[in-house]
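In the block that follows, a single chain appears as structure tokens, in the form predicted on its own.
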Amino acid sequence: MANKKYDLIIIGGGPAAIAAGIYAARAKINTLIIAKTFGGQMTRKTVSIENYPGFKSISGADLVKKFVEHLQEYNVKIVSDSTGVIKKIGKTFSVKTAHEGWFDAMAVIVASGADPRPLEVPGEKEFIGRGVSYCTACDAPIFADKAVAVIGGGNSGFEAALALTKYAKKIYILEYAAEVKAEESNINLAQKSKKIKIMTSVEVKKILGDKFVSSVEYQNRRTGQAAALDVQGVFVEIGSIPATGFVKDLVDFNERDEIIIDSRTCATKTAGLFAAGDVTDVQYKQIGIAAGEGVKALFSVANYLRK
């Protein structure tokens, strides 16, 4: 049976992929979007997003809803599946999905985003779903009236901690470095909360528990002193890993495993293969930037297809 053919396949469901899909539809490019879910990292933003043009304040879930509603106004084919591998034979790309089989296209935009980076300490894997979480939006209500630790002092960590104030009785923000790296507005909000305690120079050593998490062992990096916190939940917010396993032979990577692109066009080293958003080596990771990169990639695809 022949593979289903498109002009363009977009891989991913975050802001870069959705923006590219909307512009592809407007350009009358026969397009397929392959996405297991829509929203990407926006779905984990329970605290209001205040840096997206047009919205003074909006939750991640609401912004995702608006993105998807806009996309669905156009005739773009969507397959809800994960991507297994991409091959290029001649000028045609073949994309294999986990359940729906193979699809062909003349061009591909990889906008698969990034997955949460694991902490990689003893007890982490054992307690996933039993106190260890990577998604505040998904799991915060489970920790009502409980003490929790948020690992990571960047914006993601502070946003997770602020979201948890609606549920948890105590939240510890644990940062490895001597200073937190979040934006000043997030730091100020956290400092005003009586529920949040910010702890720096903390190296988490182990997550302990029986059926569920009961404590976190750590070492103070300034003094070398070992200690423990009694917590019933651990939210890991230490960054992300680009989702690139399916495209390794067709692109180059930097030291962070991000896809190296031409910043002017979003082109990779393989003709016809473009990448956009957090999966790439673009310097700043923001929703607005990801959406813009998706649009840029689509314009480059349009030029490529015309040639």
Second form
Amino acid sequence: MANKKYDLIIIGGGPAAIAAGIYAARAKINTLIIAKTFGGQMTRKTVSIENYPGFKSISGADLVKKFVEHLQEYNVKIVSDSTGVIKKIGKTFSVKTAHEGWFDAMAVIVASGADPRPLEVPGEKEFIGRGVSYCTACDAPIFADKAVAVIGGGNSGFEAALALTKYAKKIYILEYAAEVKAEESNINLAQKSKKIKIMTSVEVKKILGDKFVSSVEYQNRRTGQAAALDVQGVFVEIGSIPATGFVKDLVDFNERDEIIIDSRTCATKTAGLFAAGDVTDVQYKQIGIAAGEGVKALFSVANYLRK
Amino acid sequence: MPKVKVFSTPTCPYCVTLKEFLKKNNIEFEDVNVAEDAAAREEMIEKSQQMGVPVVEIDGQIVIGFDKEKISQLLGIKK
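What about the form predicted together with the partner chain, after the form predicted on its own?
Everything in the complex follows now, all chains and molecules, and the chain you saw is the first one.
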């Protein structure tokens, strides 16, 4: 049986993918969106979004809901699945999904965003869901009256720590560098909180526990001394990695594993294959920028399909 | 009707998605907020042997996360 064929397949469920989907529907481009879930990194935000035009303050979950409602106003086919691989045979792209089979299209927009960057220390994988979390917004309340470590002294680390003050009894922010790098206001709030302790020059070595996490081993990079903290939770907030496993051979990557695009058009090195948002080497990662990049990619797709 | 219990937190987007999915398919469920209910929190950790939300209990069977396929299978929801 032949694969179901579309003009365009959009891979991803964040702002870039949704914006491209809305424009595609309005341009009457026969489009399929393949997304595991909708919202991307917005769903993991621990604090309200206050810089997206039209919304003075809105939670990530609520903004996602509005994006998805808008998309669903249009006749865009959506498949909830993860993407296995993309192939190009002649002028046609074939996209394999994990459970729903193959789909074909004349053009593809990769807008799969980024996943939380893992720490890559012993114990991390073993204790995912048993103390180790990448979603503070989801799991913070479970750690009521417990001691926790937030790994990463960037802005998302500080946001996570501040969100945790509602629940946890003690929060250690562990930063690898000699200084933290977060918004001044967040640093001030954290310094004022009696629950938060900021520790710099800390290299986390190991996450330990039995059934659940019980401690974190680290080394002080100034003194070289090894020590441990008794914590029941470890929230990893050290940035993100682009989700590009399925597209390896068709694009070039920069040193951060981001897809290299033509910044004017969102084109990749493969004709008909475009990329938008946090998965690309676009300089800034913002919801507004991702949405705009999705729109840009869609206009390039429309041009490409007309040829 | 199967007995369905959802352990969730109000701040967890996947919990919202899960509950919307159940509602859309006319599945009645008990919604437990583990952010406020400490006993339910312990029950969830004990039953699921882990500390992430959402957790859904379907006739005594535990599903961790919004595992749409498994939940659909246990509840007989067709695509």
